[in-house]
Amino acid sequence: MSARRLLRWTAIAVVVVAAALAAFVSARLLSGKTGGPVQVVKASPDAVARGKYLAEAADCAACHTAPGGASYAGGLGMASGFGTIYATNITPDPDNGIGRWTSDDFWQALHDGVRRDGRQLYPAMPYTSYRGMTRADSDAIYAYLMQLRPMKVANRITELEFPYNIRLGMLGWNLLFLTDDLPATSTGSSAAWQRGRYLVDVLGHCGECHTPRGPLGEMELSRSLKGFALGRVAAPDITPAGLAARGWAPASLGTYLSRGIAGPNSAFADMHRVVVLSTRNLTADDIAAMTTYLLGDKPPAPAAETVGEGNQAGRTSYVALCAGCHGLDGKGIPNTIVGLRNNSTLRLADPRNLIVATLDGIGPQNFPHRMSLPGMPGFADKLTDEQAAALVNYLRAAWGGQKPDVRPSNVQALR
């Protein structure tokens, strides 16, 4: 075949493919629904209660409720490397929310990442995990949401840079990265392990924060739950090996998920919202199932506590700034001030979260069962990069069992 004929046939093939793609896209968009009747959903109290429980297990409120805003009325901005995506109103308001959505529309959004109007959702809405949800659970969550008070809160426009603001591009993204099954991150086969896998990987969509992301925002499933920094505070490694290395065992992990405080460990930043809005509401059996899956049917032995010396410069800063609350021995005050000795954040190989906490502090927090912790001040204005690095290295070496390898440049990068 001559080069001219080959070029001609290639051009024809490109035109045919482009025409087919355009027809497909047009059909999808034209089939989308923008009007329609307001839906009235009648469900029994038991069905609504089940839907509420599942919505809490799926942590819907954490994203769909803005700080100080009405529950499920949207508005929370989620920053990404591509711009800011705003969570939408999912109350049954007919104009701003899902009041005209049918259960089929809702299922399509959760399973396929497609809105009622036929446009693609961005994966900030974790349909990449919710794809594994059963239709029965989707219908139950829908029935619950449709009983909420409609909130006339307009949706904010997503602010993404070109070309990421072209939603049609998600068709190609889904072809490349959307999968029906997420890989298991632990070993097991028990009923508790199976239930825990569904709670962790699907409803709780833990991998959306704890799994590293690729250059196009896709989850790198070969490293599921290995930890990632979507925001300022990183989501740590929660594989069995990662948890065991920081001293977690089934009992302590279950207490942490249900209460937010376990020994010297307390939830903060995004994980605090997860506990308060989601995991605290789960049954004891479901909490046990989550810990079974996260650690496996045969959990690895938790690493023993390690106590070291640390550097003198860091020790000086610790005594001056930290010991008044956390104690000279780092044990804190039970139920009042978290301990630093054997603290999971200090035992992280990545020092990011410890540096951030040192610079920014942690605000006062309320926990289940009327527990609360006072705020911790940040020391960004009191410590130079060198002093902050020395303090962090002291904490890591003295009570975290980690190498004192934090440099001033690491601190500077997080200011």
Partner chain sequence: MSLPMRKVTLTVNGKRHDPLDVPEGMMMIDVLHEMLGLTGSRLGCGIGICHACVVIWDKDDKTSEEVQTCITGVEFFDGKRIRTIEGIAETNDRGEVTLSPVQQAFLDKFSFQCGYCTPGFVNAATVLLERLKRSPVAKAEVEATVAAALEAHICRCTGYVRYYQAVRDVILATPGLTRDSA
The other form holds:
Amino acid sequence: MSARRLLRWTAIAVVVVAAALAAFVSARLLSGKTGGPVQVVKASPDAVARGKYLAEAADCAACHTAPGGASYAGGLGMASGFGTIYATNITPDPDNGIGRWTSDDFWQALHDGVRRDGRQLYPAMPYTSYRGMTRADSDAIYAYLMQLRPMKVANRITELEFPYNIRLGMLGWNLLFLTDDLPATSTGSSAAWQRGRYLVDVLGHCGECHTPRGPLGEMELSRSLKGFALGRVAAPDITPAGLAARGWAPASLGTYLSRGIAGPNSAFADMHRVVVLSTRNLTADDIAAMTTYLLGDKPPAPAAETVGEGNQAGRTSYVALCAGCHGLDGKGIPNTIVGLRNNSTLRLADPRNLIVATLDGIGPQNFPHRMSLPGMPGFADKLTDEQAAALVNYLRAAWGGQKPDVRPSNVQALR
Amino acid sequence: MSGLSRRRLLRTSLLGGIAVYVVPLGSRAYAALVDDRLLTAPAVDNGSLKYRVDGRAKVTGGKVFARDIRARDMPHWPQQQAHALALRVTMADRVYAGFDLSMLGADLRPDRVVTAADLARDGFAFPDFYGTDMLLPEGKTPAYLGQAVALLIFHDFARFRFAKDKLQFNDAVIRYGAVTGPLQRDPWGAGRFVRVGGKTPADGDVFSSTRQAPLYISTYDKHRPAWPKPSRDGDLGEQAMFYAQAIDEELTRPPADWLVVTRDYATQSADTAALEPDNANGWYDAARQELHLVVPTQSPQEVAEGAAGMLANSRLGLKRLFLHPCFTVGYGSKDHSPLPYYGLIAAAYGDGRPVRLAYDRFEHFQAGLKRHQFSMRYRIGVDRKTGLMQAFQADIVSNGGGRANCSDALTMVAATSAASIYYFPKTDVAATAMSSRALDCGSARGYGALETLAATEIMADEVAGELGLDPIELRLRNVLKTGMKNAQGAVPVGQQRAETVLQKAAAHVLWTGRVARKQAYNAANPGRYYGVGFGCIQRRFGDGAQCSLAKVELSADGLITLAHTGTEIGTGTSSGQAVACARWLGRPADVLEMAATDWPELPVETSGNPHAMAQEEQDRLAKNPRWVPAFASASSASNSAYYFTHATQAAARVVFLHGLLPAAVAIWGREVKPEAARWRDGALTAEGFEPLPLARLASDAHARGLVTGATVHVFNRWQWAEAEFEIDGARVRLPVDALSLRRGAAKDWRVLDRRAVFLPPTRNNNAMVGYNTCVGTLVEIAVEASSGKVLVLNHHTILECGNMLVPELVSGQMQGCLASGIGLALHEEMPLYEDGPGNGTWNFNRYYLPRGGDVAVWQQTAEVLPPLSDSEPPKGMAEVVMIPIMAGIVNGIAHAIGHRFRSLPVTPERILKVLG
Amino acid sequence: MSLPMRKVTLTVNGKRHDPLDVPEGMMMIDVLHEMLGLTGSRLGCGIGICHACVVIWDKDDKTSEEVQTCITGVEFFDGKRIRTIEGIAETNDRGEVTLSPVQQAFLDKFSFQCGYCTPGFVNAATVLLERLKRSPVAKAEVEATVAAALEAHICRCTGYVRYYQAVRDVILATPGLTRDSA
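The block above covers the form predicted alone; next, return the form predicted together with its partner chain.
Once more the chain from above appears, this time first in line as the rest of the complex follows.
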């Protein structure tokens, strides 16, 4: 997987913390534990099922299960500019996993970002979001994980270079940025809205990708969920205004979260994994709660569909390379090819994702309910920067309602 | 139009008053028509075939498929190609109320629209086999999803293409009226096969399909079979039910030492996914009252007869029909397919232009014949102490969809195959072919047996598991041995080799090492779970009325020409038949004409239904020395290797015995027994005599007026028809039922009326199983728990198929079938109804076909058992190899994760559900 | 008829087709089949999955690439050079045809049955050989390289084994395509 969390924070955090180091003598560090008894957790099947559901809602597998690897046995690498951080084995293996962890230890990791051995986690582990998790939910996830088959899969050593490898540095970072409550991004008070807020902000940790990050790698909470490019594909603005501007309404958003495909939109890149591993498993009530929170108790009216005139050069490329599947009229093919008319990606003000999809293509993807979309070829070698910019501008103007303001240099920058 | 003058070279038959010319593309006849050649002379290396005879054309992108043909490729056709598409309903629970083409505007309007009203007016209707409503009239509820309602014809490609863009996937095109619910119709057929054996497998049966009769019914109660009331002293049907009831009671209240296992199995609706989508291209020449049709078909004879009949019944007043069957691929989906008839209709309304009706993949999914979905309830009683199976009860239901097609026959094959390699003292197998609003189903590869056999082999492992027996050991204890009766009470022909296959599998390292390998693999691959599974089946090939004609001719310079009724369907039939000549003529045929349908050399007559006729009727008809029970079989049912080869070799043998050998004897100056003669490097030798090259013998045979050509008709109803002929003053008994000869350089053929004929008795129809091919596959898999994927790591297949004609073709067939079996076990699936292919939105994105990475392409191995003797005939083996790997994978998954899946395919979602 | 028309210049198998009038939005496979009479590039799925329709695009930088003609408009090929299956074998002045090594290998190994997918496999393997000529692969990597190059191609008859083996053997037998070590 690409860098889900581009760890910019490491850079400057270390500087901050180098100064703070002397000031903080970590009680937690001293209280770290190694060894200890292997925990035996007895939980009712219902409790385990609840834990499984919550683990899916929290999308633990997205990082803790490597593609082709054992479930929750870790190993997924997250590249950053400073090295690679590997998600750990959270199966109950005593030596490699969390077999000796108590529910207190587990809670401490989720809530404070501190491992059982007292060392700091890097916020690639989204304790920054999980901090809002109830103790009961943490315990349920713990109970579920503890009854998994223990996997003897050794943890890979996170490969950060000095000085970023000084975990203690995170103490200062946490002091500055770890907060109990993330600000609400919509208006509401209903029970669904409250539940949705918990699902979106805490369990789903949506902000970890969708909230812009500041100079220290922290979530800029004043711009929560307004969209950010952590990796190659940006996580778009999912505030009520941002969603409505791209035509999203509660029903389509719910369909998207539970099936991955809604109207002309299909989840791709990291969001595809989120749907497949996490949101597809949520109950209809929880999906509705998420959409209620994302759009607010009173959802804004979705922007009307727009059709405009595109530039001729862009249309020529569209006809040459895209129309074969997406159709001359951009309608796509039911159950086969997404439409481009009013496709959410075309309606993003930031052309980044459209450029990236045009250059890289999108691999074949399976979705819930035996739905599959064929791969889309990338056109990096078939389009010059000028042609790609013209094509993207054509799409934006024709079916995205966006300004055709993409320049060849924007394309060049993403090659 | 130069080709027209050459028509005198073509052979004709008269069907329903219409002269029918069947001229396969690529044939010599076609070459005479349009100056083209696709088949290269076989390249031979030491008597074996170096390349497929159609290989060069295929590897260079030659026009070998019907799909490749346009009007411009037919020099005698008008060159302007028109294009047609079909409009189809996507709902079948409400009244069809017409269509709306307004979205096309003036520019894209079709030049001709054909509806049910046109067909009714002009007297066009499907051949009976396909049922009614070739195009659905307004006001009726569709019989099935995807039923055609109209053909739109466009005189040029561009408007066709862009009009199709607007119509396809557009829900506004078809209008619907009141919701009626889907049509409820009776099943397409139902039958029951009951057997109670004697004390031992060698004793006579108390009751069986062969001794008494199978039970076929045509009465239904609320669309379910109304089986007769059981009665020991009633008619045969009531007697069958009496014994069926007794078996049921015994399984319901079994003896104390019996274990009774009851399981439900299901297989999926599937598409054979032949890569060439269905198509046809035809031209109606009103001035000459001729219709020309290029079609991909596995059954050109059926199309010729059906099309001629359809045209004869119409008001077209047609005089001549030119049918051009092409190389094709269908895996059963182009055998008795309705598509050629739609192509014919399109041509008839072409206003003088050739019309091409060529589906894209979405349309092929929406209209192509499908594989039947099967549900099976099996019950097996087994003696706990001995592990010997005592009774088998099965209730098999197939879903045949909207048209009957072959559903009835196929489902009866499914039923009579279900017992597979096992001997059961008692069996009761009931089978029903349901009708439904699903797409119509055809003779998909395996012809019903694939489904029931896969289930049997999954169940064998379950029974072994319940008994705590090694699965192969259980199979060995119960395997049907030579001389034992099958579930119909018939003794399969030839030596039964399943036991050998089982023994080989049991000794294979994949099996013997499976426990240790599992430990090692699981330790090295956390999160993956290793398993080894096995499946072994035997499958009959042929359909109980196999027949063909073959002509072998020698020119004076030793050129061998072979003409045969068999069609090339991509499997290498033509190559195999060319090679089959070598046994008697020393090398493969030089010139081939496959799919030949007109035989002035040997005019035979046929009437009656060979599957159903009474013995008295056959006896009466057989008095006519020109009468044969059936004319020629389609290329299907894995019939080419065994049945087609029989005709080729029978003809070649006559040429050898009555042409080449006498010529050699004359040169050598001494009598030589046929079995003492040997071909070496293209020359005949015996007992140290001078080797005589074929060319010299041929020239001599021509000079002496010996036999230089033989045309034979052969017929098989689980045994070969034989007849006596008088040749050179001697009575000769040959395994053929009609024969004509050409002598010396004569142009004319002389038909030898048979002096006596020995046709297989009609009661053989009850046995339904005669020739078997056996195959077993061991498969090594790993389940990836996090994704639910099943990885096929390796597999090993053990096949017996007699003497191989072309070993490379056999191995290629096996590898292809294994990939198809993997597809059906793990990947391929479609919903039957509204969300299924009838909605016109299915393609290979959702219908996943195995790729190279899914089939253990570099690891897989196979072995073919040595033939029992040099003279053991080659046996049909194509589709059988698909089946054991399906069960093997399911059994391997059980070994890996301890869960036995009972419905196919085993998709990641289903695995994840089980793993939790 | 008032479909919008475009003029395109195609070079197919070395033959230049000077401006062809084609309706806007025509897929290349339709132009090959209906206008140029080249039907060897086969329609399997029409949505870019099965790869039976691929042609070889000869780029100006001397590299080559497979392109699915079922989903690529003829406009893309305007001014470009392509090879179709009909142009892979060499034909001399006397009309004698010499198969390419890949074609010969497929024939020798009985790699295909129905042959519908064969043009796609020939073109994919041809592109692979041309790539390996520019950047050889370690002998130990040949099987994986072949598998990766052919993985997208669907075959329903012969289960891939004989295609893959044929391409592997051609690569191993052709000097300059492989290196002894990684």
